[in-house]
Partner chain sequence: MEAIQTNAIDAFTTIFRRDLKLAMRRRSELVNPLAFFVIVVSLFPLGLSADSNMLLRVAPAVLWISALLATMLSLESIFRSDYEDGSLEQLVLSHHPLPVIVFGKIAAHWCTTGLLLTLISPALGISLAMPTENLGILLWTLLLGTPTLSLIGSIGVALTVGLRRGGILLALLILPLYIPILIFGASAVDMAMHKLEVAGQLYLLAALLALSLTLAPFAASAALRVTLE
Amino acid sequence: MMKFIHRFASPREFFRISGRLLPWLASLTLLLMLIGLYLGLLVAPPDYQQGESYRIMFIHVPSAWMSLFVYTVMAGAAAIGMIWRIKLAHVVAMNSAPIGASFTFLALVTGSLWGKPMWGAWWVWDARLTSELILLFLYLGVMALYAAFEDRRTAQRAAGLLAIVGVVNVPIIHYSVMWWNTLHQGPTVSKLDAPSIHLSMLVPLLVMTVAFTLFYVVVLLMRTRWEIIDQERRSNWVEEFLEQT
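Coordinates for the sequence above, one chain, the form predicted on its own:
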């Protein structure tokens, strides 16, 4: 296993393997996205309290989940890059930042659209919402810090350190609805007992979550591949690849 990891960490091997995986992952992402949207928007019944407005959940919840997941991956990759000096890990970390920021922004926007009919306001300084907003600022901070240095290695270390420090906000977001009295509803899926959501709504929600996760993987692989080409442009294998394309 470790041999495979070290081999996959090679830019050339990563580029070769990811190139084979991308078409399959992209096709599966599109298929799951269409299935999830169909089940969530057309098959799932209206909510007995919220009516049709709850359907934004099928975008909001996966986006919120991905905002936390991507940040964790980013911080983990940054730590791996700093500890074991793996260049590919730094590339993964820095290319995860704009994707995670996009998911976080989408979660905040859809949350506001959902909150207006439910709470009567577009925004409240709720613990969950405020900590999610801080997460967006952390993403933007990592991106800004990475762009602030001309030397790529210095930029990666500085931005990676901020990502690692900021990971403390992830559990705060997750447990905020349990630690504080908030307007945001508590967990309905990730509970120790049975989820308090009907199966007809749970299935499309889980399908959309998997689709969003695969979408992140696809975009990350594409962004990482292009950065590898930029960093290794003087290598013989990159020149051969560019000649073939």
Given for the second form:
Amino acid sequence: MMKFIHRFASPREFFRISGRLLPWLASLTLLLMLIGLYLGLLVAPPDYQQGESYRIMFIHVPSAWMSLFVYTVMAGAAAIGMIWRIKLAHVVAMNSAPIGASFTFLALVTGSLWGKPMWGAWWVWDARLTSELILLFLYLGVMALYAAFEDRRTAQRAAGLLAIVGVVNVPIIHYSVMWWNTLHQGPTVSKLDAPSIHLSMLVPLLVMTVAFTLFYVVVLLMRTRWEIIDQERRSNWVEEFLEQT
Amino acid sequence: MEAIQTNAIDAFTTIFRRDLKLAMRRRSELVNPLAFFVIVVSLFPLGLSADSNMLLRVAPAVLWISALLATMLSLESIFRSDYEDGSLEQLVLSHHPLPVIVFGKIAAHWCTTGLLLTLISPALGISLAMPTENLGILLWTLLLGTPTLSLIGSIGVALTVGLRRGGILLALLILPLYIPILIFGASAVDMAMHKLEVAGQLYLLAALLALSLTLAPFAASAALRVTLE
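Can you give me the structure for the form predicted in complex with the partner chain, which would complement the form predicted on its own we have just seen?
Up next: the whole complex, starting with the chain shown before.
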């Protein structure tokens, strides 16, 4: 098992395998996103209370989930990189940060657009909005620290450490802010036994979530491949690869 | 060799006393965070109004945010001068566990900033028209909260100490992590002023202190090893 991981984690193998997977994953992402948007925007019925404007949910909710998911992946990858000294894990962690920050930003913007007709304000200092904003600050901190070092290895490890410190703090921040003030509607999907959301809305939401996750994987693979080429530009296999193309 | 073979507690006290002595030799640096604290607090009445009802409402937040910023600006002194004269590298290379040394430095930092901020805070509370019976709770929250600020801050300084201009970056890294302490600290004072029970907030502040006491020295040491290599 460890042997397989080490083989896959070698930049060269990763580059080869990810290059084969990428077209498939990208097409699947596109397909699922189209299906999800079709079901969400055209098939799902309007909400009895919120009318048509709730449809922004199909972007808003997956991006909010992704913002947390990507942060966890980033911290996990950073920890793996620190503990087992796997170069690739650091690259994955640092390339997750801008993607995660974009999802967080998207969740904030769509939430703000949704909030205006529903709550009558672009922004309220509600617990979940605030913790999402703080999550964006945490992402920006990791990115800023990564950009501040000249040496890439030091930058990866320092910013990775900050991501790990952040992941310990995320639940504390979340609950402290929750306790501070809340106005946001309660969770409707995570109650697994009986979600308080109709199936015709739940299906497109889940399809969109899978599509967003795949989108993250695709972008992450692309960014990681680019960085591998940059890092290993003096090794033979990269020169061979570049000559072929 | 016997003289060198000291144990971890000796290492802690040696570092702690060394840093205290260094701080006492640089009196002006000792006073700067306090002066900053006083100036920032006194800016609020000038910016808002001198109306004592208004000041009373914002007093907990003003005092807490000012204390937080004063602590943040003083954080660099934990590692900066030792980094510049090379003694930090020697400390990292010593055979004592690095978290113990780091903890000694953090403790000395808190004694020379957080503790002093806490001690002068009642005077500032009075200047913001806080009733004297609530000054006790202000002292308690700052006493429980400012050590956590120093502990979490040490991680940020350890990460940025190798950078030439770490100041603004440090704020970006540390302020989001300070939010829970601000929430519990300021709300405890606010609720005490409304004659409400505040034991919950004090316990949470104490819990955050216990958590950061156990984890922050290790995280800061790991950060030092990354940035000093």
